[in-house]
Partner chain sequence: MKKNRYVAYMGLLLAAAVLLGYVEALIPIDLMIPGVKLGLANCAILFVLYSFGLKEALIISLLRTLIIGFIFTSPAMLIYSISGTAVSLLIMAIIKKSGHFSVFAVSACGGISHNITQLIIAGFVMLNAGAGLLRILTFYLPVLVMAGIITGLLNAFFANILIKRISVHSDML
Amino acid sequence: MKKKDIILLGTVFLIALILLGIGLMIKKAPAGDGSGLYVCIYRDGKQFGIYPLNEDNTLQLGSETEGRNSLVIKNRSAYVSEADCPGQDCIHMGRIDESGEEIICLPHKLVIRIEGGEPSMDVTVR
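Just the structure of that chain by itself now, the form predicted on its own.
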């Protein structure tokens, strides 16, 4: 390989990294201020709470018999910070911040869903 070939490859690689970084920043940017979006909480199929996504809040869900989960609503996203269920899958589901996203805790029969606004699209079919 000549010196010019190495410089060309390095430049192409650098441009690809810059474009990847820009794409990741755009994906992580919040879509809006969260107004119009709500965190809806369901236990055993019945809704028992609605909270605005744009207002910070920490909720203790459940009881000794139903099981306990701590739900944090902060910075226009919601996540389960603590749970006493085996596996801790609801904690590992991470943050949700777009309409239609859910956190599910099967042992506690708990569903936490973002509702309102426009649901985000995963794909476009033509």
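Keep in mind the model is a prediction, meaning the values are calculated, not measured. Heads up, when I say rigid core I mean the largest set of C-alphas that superpose within 1.5 Å between the two forms. Residue numbers count along the first chain shown, from 1. First, how it differs from the form predicted together with the partner chain.
Comparing the forms between the two forms on their rigid core, the Cα displacement of residue 106 stays under 2 Å.
Next, report the structure of the form predicted together with the partner chain; the form predicted on its own has already been given.
Left out here are the partners and the other molecules; the chain alone remains.
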């Protein structure tokens, strides 16, 4: 490696580290028992489902045309157990259990996010 390589990559790495540090500082503390947290499901930017994180559940999302994903809510965490998307990235993304965390299935335009954890937040259960 050249000296210029180290200067360039070191600077970029440091900037990324500072950004991440800021991100971790402003991150909200998770609600301990998962109460007040909701699993919100979006397709193509539109929310079509919301479920409490502290109630175990298995959901079949989507159709033949939209693509199918099985979402499991268990032990105050959520994960995709099965999907018919190529790549299976949504399954590989694993479990989410904190407010703001997301699972994304890009081919199915599906976003699953944990929201809530703040008393002021207006969440309606369908």
